[in-house]
Structure formats: structure tokens, C-alpha cells
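Here you get one chain, nothing else, as C-alpha cells; it is the form predicted on its own.
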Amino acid sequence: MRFQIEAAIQCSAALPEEGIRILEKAVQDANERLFRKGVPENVDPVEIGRITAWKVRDDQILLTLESGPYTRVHDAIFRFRKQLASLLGRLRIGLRGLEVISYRVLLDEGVTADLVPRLPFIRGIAERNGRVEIDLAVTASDLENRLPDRIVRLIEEKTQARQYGGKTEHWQLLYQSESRPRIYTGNPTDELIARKWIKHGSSRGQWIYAPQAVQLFRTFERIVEEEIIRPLGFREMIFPKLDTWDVLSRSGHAKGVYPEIYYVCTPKTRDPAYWEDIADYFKVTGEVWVEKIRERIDGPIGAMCYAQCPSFWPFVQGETLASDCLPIRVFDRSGTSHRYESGGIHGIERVDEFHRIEILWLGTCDQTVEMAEALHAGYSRVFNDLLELEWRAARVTPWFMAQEGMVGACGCESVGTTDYEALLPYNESWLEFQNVSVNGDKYPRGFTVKIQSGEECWSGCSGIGLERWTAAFLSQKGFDPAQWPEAVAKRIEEIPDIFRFL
């Protein structure tokens, strides 16, 4: 990757013969000795940010450098325009402004030019010799706010993210159970339809569940509180189903997150007065008026409940934990969580409302792991003597995690996600229905959360989605109550059909 800069300084007065002298003598000792400062002594000086052109005209120093990916030419002329200015302010003349005429990247073989964001910082793309050359429109202060460092590395993001292909590319098995007799072969979304114990809500992505449906949740609810949340120590909270921007920045997911949430916009004002025509217009139409509706709202704010957990942080933003009172073990279980789901929906599994308990630990690395270990054994002893479900366990790495290069991290290879995925009879398919995540200090970096011992602060997660549960308990065990496993059976009351529809 090389790097161009085009640059004027303006002088606070025109150089004399002397000051001249000084600024020829400048362009060399930064060359040689200036621009190498913190680079390694093995590297190619090609490499390292260097200026190859410099010419004087009234009160301005033109310059131009280039560079590789050491002391890139952003960072090589702010460290030469604070040299000179202090060899200038000898001859009493100052150094003011830095115009940026030109910014040129010419990107990496096999960076294509698709790659390439699409901001207002990109002026042109080009191509020079098979390699994609950006013009960047930037100022100085981008150029210190680092932006063109920043541009580089989302292009190798997305270039990583190509190259990365999915879970399938990063998918390990590492356990599966028996396989269990055929009770029952349907699709439990039809049974349900059919016997309505659930029915379309009116958003996208969105099911009414009647008390039937609904005890299914509860009793697996219970079997997870009873097994698994209360021995474990883990205690209730509530997170807010609201993220703002900070949130969603600080967690990460505003990298990416924009063609999966449901915005959340506030309106301009609650004065009804501004709004009358809107509800006049319904009052006679009978519609809603949403084009008006738009010119009245700000926003969006932020979104609505995508990940669950990235609410949480915001409690201990900041904060220094003692070390006393770790691991931390919290749960939250109390609204939905919203997915506008790109990839489709299908059935109760993949909808864009659904409920779950969030599961969140913190503490050092070595806690967080062991917490982590404790659930893998005991959602296994769930699976395979409470549910009996045919079920297996895969270590996939997740794209967030990969790009932040977090896999691995403090030599800790347990950074990672499991999925838990059940099989599906009726369409011999795996559905992912549980996991388990050791984020390493990925949020607590975000949020800026430390340890009393000064050691690194871990976080882990893990979401127990009930659809899914239901969908793959339904779809192995059916709908007779006689056929289901004692610890789901025993749980379950008989609620009658409270509905009569004629």
C-alpha cells in the first residue's frame, strides 16, 4: 500500500535565502533521521514516509510525500511542519495553516474497486498498473483525526469480510448426541397455526401466541431458571429495549448493524396543536397520513433492541469493578428483541420479534472462561437428559470477532461462540437455537470497564431464544403431551381452548 500527500504550509511571511537554507537542510534530516523514528531497522526505507518533492513560492512551502504503511505521510508532515517551525521561529517567521492539495492511497493487489466506500471523503477512484488508486477530499484536520488510516482499514475490513465467507468457513463440530426415534415428522409452525395457539401479528416478522404457545415458553423458562440461571448464580436485571447510538457505537454494532434494526425516531414535539392536521386527516380518510408523519419526526436516535446485551454496559460505563464481587452474573428476560431479518423469515425460528433471556457475565479472563464452561455443561445435561432433543455443539468464530481480530486474544483461544444447533425432522435441517460467547474485552473496552486488580476485564453472553426452543423441541417431540420427555410433561398444565371461533 502506498500513500501521496500533496501539501502547502503557509509562512507567516516569505522566506528569506536564510530561511531557505534552513528548510533544505530540514527536508534532510527528516529523511534520514526524523521520518524513521519508532520503525523498525529491517524495514525497506521505500517503506517509510519520505518527501520527494519540495519547492518554495512567496509564503508558501509546498510539499510533497510518499510513503508504505510506516510513517505514513499524514503523520510524516505533522511531525516535519513541528520540527521546521521551531528551526523557522528563529527567523521570527511562523507557520499557520496546511492546505491539502492532494491525498492519493493506491490500495493493495486484489483490492477491487467495489471495495471502496462510498463517502464523501472519496473524490475519485481510479485504476494504475491492476491496483485501485482512491483520491481522498481531505483537510488537516482529517488528517489528524487520523482519517485516512481509518478509510485504509475499513477497506480491509471489508475485504477480510469477503474473504471470510460465512460460518460455514468457521465452523468446528464438537459434540453430537445420539439420534432419538422419529416421534414426529411435521412442521410445528403449520400444527400451530392449525390448532391456533399462535397467529400472524401485524408487523413483518411477527406472531400473537395464545396461553397455549405461551406455556411452552414459561415451562422452558423454568427448566433454564431452575437448571441453569439460579445455580450458576446469576441473578435479574432489567436492560432497556431502547439503544442509542453511543450504545450501539460503543458495543461495536454500529460497524455494520444498519440493514438489520428497527429505527427508533422521536417526534419534533408533543404539542397537539402541531399535529392536528395529521389526525384530522385520518379522522376523515380513515389512513394514515405517513408522508406528513416523516416531516415531523427526528431522528432516528437510535434502535430498537437488537443484541440484548449492549444495553447492559452503560450500568458499569466507566466504572472500576473490586474484585471482590467478581464474576458478575446477570440475566435479563423482560421484552423483545427486534431483527429485521434480511435473510427471510420462516416459521416461529427466524422472525423479526422474538423473546429470550440474555444471559451476561463479566470478570478476568480466567473467570469469564470458567463461567462459560459452567453453562456449555449445563445446558448439555438440559439437552440430553431433561429436553432429550437430538442435538449438536460447533465453535464458530462470528464475523465481529474476526474482524477485530479478537480470536486468540491474551493467548486465549476460548474467545469465541458455540452454537447449539437441533435437527429438524421434517426437513432433516440443523437449526442454531442456543449459544454461548466469550467476548473477551470486547465491551469492556468499549465502555471503558476496569478490574480493581488491574488485570483485563472479560465479558461473556449467551441468549436463549425461546421460538427457537420451541420450534426444535416441538419439531422432535410433536404435540402429544403422553410422548414428551417427564421434565417437560410434569411442567406443563392443561389449559383449554379458552377461543371458540365460529
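We call the rigid core the largest set of C-alpha positions that still match within 1.5 Å between the two forms. Being a predicted model, the structure only gives us computed values, none of them experimental. Residue numbers count along the first chain shown, from 1. Compared with the form predicted together with a further copy of the same chain:
Once the cores line up, the CA of Gly68 ends up 2 angstroms or more apart between the two forms. Taking the rigid core as fixed, one finds a CA shift for Gly130 of 2 Å or more between the two forms. Once the rigid core is used as the reference frame, the Cα position of Phe35 differs between the two forms by 2 Å or more.
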The other form holds:
2 protein chains.
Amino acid sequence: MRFQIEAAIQCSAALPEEGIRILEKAVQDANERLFRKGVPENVDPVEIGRITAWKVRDDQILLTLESGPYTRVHDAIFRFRKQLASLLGRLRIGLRGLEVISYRVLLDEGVTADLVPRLPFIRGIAERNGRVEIDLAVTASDLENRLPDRIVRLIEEKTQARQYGGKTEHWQLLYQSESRPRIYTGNPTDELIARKWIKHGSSRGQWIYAPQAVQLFRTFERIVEEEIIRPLGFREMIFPKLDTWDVLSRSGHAKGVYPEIYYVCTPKTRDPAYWEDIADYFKVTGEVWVEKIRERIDGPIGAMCYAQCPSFWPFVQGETLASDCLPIRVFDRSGTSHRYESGGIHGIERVDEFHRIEILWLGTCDQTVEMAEALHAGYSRVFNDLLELEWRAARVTPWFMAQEGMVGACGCESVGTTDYEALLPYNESWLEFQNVSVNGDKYPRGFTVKIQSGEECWSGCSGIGLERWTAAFLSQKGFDPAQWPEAVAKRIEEIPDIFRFL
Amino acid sequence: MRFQIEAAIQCSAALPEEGIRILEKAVQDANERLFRKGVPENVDPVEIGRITAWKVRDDQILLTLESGPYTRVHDAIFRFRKQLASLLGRLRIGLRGLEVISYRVLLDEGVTADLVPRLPFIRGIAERNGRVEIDLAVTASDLENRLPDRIVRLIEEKTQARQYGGKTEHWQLLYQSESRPRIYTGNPTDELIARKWIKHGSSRGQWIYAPQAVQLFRTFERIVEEEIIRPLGFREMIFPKLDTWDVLSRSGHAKGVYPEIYYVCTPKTRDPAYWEDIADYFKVTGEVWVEKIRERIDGPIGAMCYAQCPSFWPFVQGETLASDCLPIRVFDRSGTSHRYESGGIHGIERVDEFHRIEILWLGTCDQTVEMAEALHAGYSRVFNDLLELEWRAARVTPWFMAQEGMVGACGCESVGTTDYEALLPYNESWLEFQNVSVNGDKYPRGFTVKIQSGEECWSGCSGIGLERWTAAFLSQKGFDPAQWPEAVAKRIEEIPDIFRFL
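Could you give the coordinates for the form predicted together with a further copy of the same chain, as opposed to the form predicted on its own above?
What follows is the entire complex, opening with the chain shown before.
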């Protein structure tokens, strides 16, 4: 990896003879001393930033720098300017802006052009001696924000992801329950529709649930609450259901969630006069004037709730938590989650709009891992003894590693996700209906949350999808309450048919 | 109101002499007989559609028609074409398309140009003898869809709305409770923030609720459930929380809700490659590439839940309900509602994202009105005896009449909304914290729902805003549970502080 910059430093006046002498000495000193600061002794000098050419033209100093990975040219040039400013200050000459004339990065051998991101900062891609060279369109402030480093790191990540086989998820069986007698082998969605317990909503992957289906949801909710959440000390909060880009940026979702979210836009103004023609269009045609609305809305400002726990974090953002209140244990069940799933016809086990109890905890690493284990024990008991399900648990690549194209082993073995899968007898497949994740310091770092003791703050989350619990349960246990496990049957009131259609 | 159209009817061949004689007779017959069909006897002939000029040019018949409000020119021309087609059929000449050359409407005296909607169908606006004339750009299929009628009706509505003073809401006091001793005069939002029971979410008008605040919400929810909803036979359903345009069109909200909704857009594709540069942009800059995302999303397809009950209706859409299951009584509390409220700092009594129990019932007119009365009685008892609030109830213009610019008396006196308002001692204002609406046949008509007996199907709805109940209660009763009415105090468990910030 080689970096080369050509840049001009603007001076407050043309350099006099003495100024040029000062400049010449400063260049020599920078190459011999200044740029080597902080670089390990044994590094090949060719890898270190170096001014390879300079020229003075009127009140401008033109510089060319080259580097390998040490004291990269964008760091070197600012270091040099600072040094030079103090030297020229004696002549009452000030240094003004830095103009980047060109910035080129020669990528390592083996990196192919298609790994270079298509971004406005990439002005050109060329090949030189069998290696790819990129020409960056960057400003001085982009350099201060270390944009070249981030571009190079991104290309390295893409190269690595390709080498290690892309985004294949790691999957390792942790537990498999005993098998259960087959009571029912139908597709529960078909029967739910036939019984009019559910009906398609107006949007894709969206259902309207009649009282019978809601009774099942609420029964599972009560089991979770009575058997797991309350005994483990979790308290109910309400997390927002519209996630701004700020939340999705800090949570890391902005790294890759775009294909799967429902975007939210806001009106440019609340002034009814601004919207009058659009209202009139509907009154006249009976059609909503979508194309015109597109011009009148701002954003998108973010997305409809996708992962449920990110919007909790502004509650503790920037705070230091007292050690004696840890682990914090909360849950939310105040609304819907929305994912733009692949099209086609799916049952209630795969929907765009779904209902989930989201459990969240944070504390020290030990507390976080212990809570994940306690939850696992609780879930296992519920699935085995109360719901009497045929299920299994598997360790999988954490979502954020999968989404960011990270693969392989994480630094800490405790970070990871356990998926809970239930057998669907009607098609002999396994449905992921639940998970538990230990997210390490990912969220506390993103939202700057610290703990009193100075230990690293960790967090975990666990999502309980009510549609998927229902799909798993009905697939295995069918629709006859007499066949249901007692723990469910005793909690269900009668299931009334309140609608009768002719 | 005068209509004038110039149009050309394309024939399959040039008209021979005999064809022209047939045409001449047909015009005479149309003016004397055909256009008068269905018009009352005493109408001035000048108000009725009439062919005022005709000409044959090659294989085209050019026609000019004029009318007042009877057998308007767009109806007259289709009636004439049908008649002529059968007459010319004898000569084996067929009639093809109808091309509208011009369509003008001379509006009534007193209608000013600013009342004409700004729509693509309005090609020009002129003045003639002190009256406004509009020139419509319409096709034959627009005429078949009766677009001119809708435009004229819209202009009439706007004229009327201006005459009757615009959208002023009617407000009539129905009930005022006894006054209550002032226990507390603070602004509860300030104290909720200070106690860290709530904290601003990342989006505007959005709060995150800590366990203490949620306890209050859930307590009010239980009171509503135990004291009102269950005894009156309501059952829980789950209504979707993303409303498509189809739902908002049928519910009538598409007539005017645009300034206040959060719009929802979908990704153009789920293909990760399509989104890779946007993900890369974030990884490199730490910023979400909003401008580029705008180009990659479809829609808006609708809005985040605004009114909560419209998305129920697809469940019964197109159905006929058996009389013996009426009145249908359901409620939903499965998620958030979102309104783009005016900016500035508001407390929890005015938010963009809020939590509401939505109650909905449908049946005959009598059943619907009776249920509204039963709910009113239930609410009154809860506010007076259980919450011990200082409150009042007022009859107001129904939302849909207000939104559509309709004013004055509705056809049926039972249709209407009752607002429940609570006194906020800290600023001596009244907060609308609840409502009950009888919506007449509005929804059943929009979603084509019928009832077995053939009677008109009516519906009602009632929204219970948990933020607003909380604001009303805390404003009057303060934060000391010892001062709270027993019905609330006994239902609240202890209120734990689970977070401790340094």
C-alpha cells in the first residue's frame, strides 16, 4: 500500500530568500526526524512518510509526499505544516489553507478494481504495474477526518471478506431437545386464515389478528413474563419505534441495514396550504398523488423500528452508570418492528410487520454473560417443560459481524448470538423463533456509556417474536386446546368467534 | 355554471352524403329529445346539454356542446356517440375514439380564481364578463370518470367553506365535573424529566419511558380494561401499524392528512449489491448518505399509524356481517401512533409518537350510538370516581368533517365526536385527553361493509391516549402516591429507580 499526495500550502505573502532557506531545512528535518516520530525502529524507511519534492511559486508552497503505512502522507503533511508555521512565524508569514491537488493510493497486489467502493471520493481507478491505483477527490478537511485511512480499511475488509468466503454464517449446534410425538402436520397459517383468526393487512407481509390469535400472543407473553422476565428482575420500559439515523449510526446498523428497512420521511411543512393541491388531487381523482408527494417530503430521517433495542440507548447515552445498579435489566413490548422481507407468499413465520418482546441488559462483561446464561436456562425450561416443544439451540455469527461482512472468530469468545429453532413438522424445516445475543461493548461504545468501576460496559439483548412463537407452537401442537400442554391451556381463556361473516 | 366542450369523433371512414344526413337528424333528435331524458320538466332549456355546432371533416365529426348543470356536456357527448354509432352502423361506418379539443367551465358569479385548485387538469384560468372560466386538459377517459363534475364539486366546497368561515371547529360543552382541590401546580413533564422517568428520544416529539412512567401507563391501561373495555364486551385485536394509501383512501384520511403524517418508503430492491455504495459511504464518512438513499427508495407507500383504527377495516372489507354478532366490539393497543406535530418544545401532552388504546365498534345506527353512550357513562365514572379528575366533555366537529373542510350540521345528529378535556392547573388550560366518535356509515361505506339485515352499517371509535391520561393525572394529582386516589394507588406496585447515573 503506497500513498502519494500533491498539495499546495497557501502563505500570507510570497516567501523571501530566508523563508525558502527555512523551508529547505524544515523539509530535511521532517524527512529525517519529524515523520519518524512514533514509528517503530525496525520499519523500512521507504514505508514512512517523506516529502519527495517541493517548490515555491509566489505565495504558495507546493509539496509532494509519499508513504507506505507509517506516518501516512495525510498525517505527515499536517505535521509538517504545523512545524513550518512556527518557523515562518518569525518572518511574520502565516500559513493559510491547504489545497489538495492530487491524492493517489497504490493498493496491494491481489486487490482487484471491483473491490474499490463506488463513492464520490473516488475520482479514478487505474492500473500500474499490475496493481490498482485509486485517485481520491479529497479536501483538506477530508484528510483531517482521515478519510483515506477509512477508504483503505474498507478495501481491506472487502478483500478479507472475499478471501474468507464472504458472509457465510457460522452455525454450531449447542443443544437439541428430545423429539416429540407428531400431533399435527398442517401449515398453521393456512388454518389460521381458514378459521379467520388472521387476515392479510393492506401492506405486504402484514396481518390483522382477530381476538383468537391475540389470545395466543398474550398467553405466550404472560408465560415469558411470569416464568422468565419477572423472576430475572427485568422491568418494563417503552422504547421509541422510529429510529433516526443518529440511533442507527451509533448502533452500527447504518453499516448495512439499507436493503431491509422501511424508510420514514417527514412533510417539508405542516402548512395546509402547501398540501392543498395534493388533497385536491385526491378529491378529484380518488388517487393519491405519490409523485408530487415525493417532492414535498424531507428525509428519509431514519427507519421504522427494525431491531427494537437501539432506540433504548439514548436513555443512557453519555452517562456513567453506578456499579450498584448493574446489571440494568429492562424490556419493551410497546410496538411493532418492520423489515422489508423478500417478496412472495409467506406465513406468519415470515412477515414484514411483527410483534416482539425485546429484552435488554447491560453491566460488566461477567454480568452480561451470566444474564445470557440465566435467560438460556429459563428459555430451555419453558420450551421443554411448559411448551413441550421440539427445538434446538445453535451458536451463530452475531448479526453485526454478519452485517458488516466480518467473519471468523471475534476477539472475545463470549460475544455471540444463540438462535433458538423449532421444528415445523409440516415442511420438516427449522424455524428461528427466538435469540439471545451478547453484544460485547458494541452498544455502550456506540452510545458512550460507561460504568463507575471503569470496567468495560457490555450489553446483551434477546428478542421474542410472538408471530414465530405462535407459528412454532401451532405447527407442533395444532389447534385443539385439549392437545395443548397444560401450561398453555390453563392460561388461555375461552377463544370466542366474535365475527360471523355471511 | 356553464360547460362547453369541443371534441372530435373519429369514424372508420369518411362520411358519405347519407351519413351526413343521418348525423344532422341525430343532432336535432339529441337536442330535442335525447338530452332531455331524466331532466325535470320545469328546467330552463338553456341549462340542458345541447349540440351548438357540428362539422364533418374527412373521417372526423367535430362537435361543440354547451350545457348548464343538466345533462352536462361530458354526459351528453357520450350519450350522443352511442346513439350515432347505432345509426351509422347501418352504413357500416364505425365510431372510434373521442378526442377532446377543449373543455371550458364558466364558474358561477362570486367564485374567485383563487378557489380553483392547482391541478394538472387545469390548463388555464381566464375571466369572462366578471366570471371565472377554467380550461380543462382532459381526455375522453377523464370524462368517463366524471372528472369535470369532481372538479366543479371541489370548487363549490371551497366556495362554501369560505362562506361559512372556513374550518372553524364547532365546540359545545356537554358536561363539566365538579372542581377539585389543587394538590399540585407543577408542569409534570419537567418533574418527569428531573426524576429521570422519561428522557427525550432521538427523534422529535419522542420520549423514552423508564419503568416508573411505564407503571403509570400500565395502571391506566388496567383501569380502562377492568372498568370499561371488558365489562362492555370488547376483545383485543391487533391492527397493523403501517397504513397504505389504500387504507387511508378508503378511510377518507387521504382527503387531507398530508401535513401531519410520517411517510413510509420502501427500498427499490433487497439486493445488497444495490446498497453497497451507500453502506460504504457510511463506513468511510460516518454519515448516512441521505440524498443518494432518496433515489433508491420507492413510494411513499403510505404512512406510519396515524389514527389507529383505519387499518382494522381490511379485516371486514367487502364482507356482510351476521346480525347476531353485532355490535362488533374490539380494541387495539399493539403499537405507536405518529403525528408530525408543530415544532418547538412540548411536554408529554403533545408528542409526535404516542401510545393509545383504540376502541372500535360497529353495528346498526342504534347499536353504535348506544355503545358510544355506554362508553361515555364508563369514562365519566372512571374520571369522577376513580381518577377524581377535574374534567369536562364537549361535542366537537367530527375529525373527518373538520379535515374535509365540511362545516355546519351533518345529516344525522348522532354523528359526531365528544372530546374529553382535563384541567392542567400549571397553566390553567384544558387538555383534550380522550375522545369518543360516532362516525356514521363513513368507514363501512369506504370499506364496503354491510350487515345482514340490510340496515345501514355504522361504526364508532374512541382513542385513549396514555401520554395524555398521564399528563392529565399528574398535573392534577402530583407525584406523591399518598395523595393519589385509591383506585390508582392500589394498582401501582412500588415504583423502583432502576437507573443510577453518576
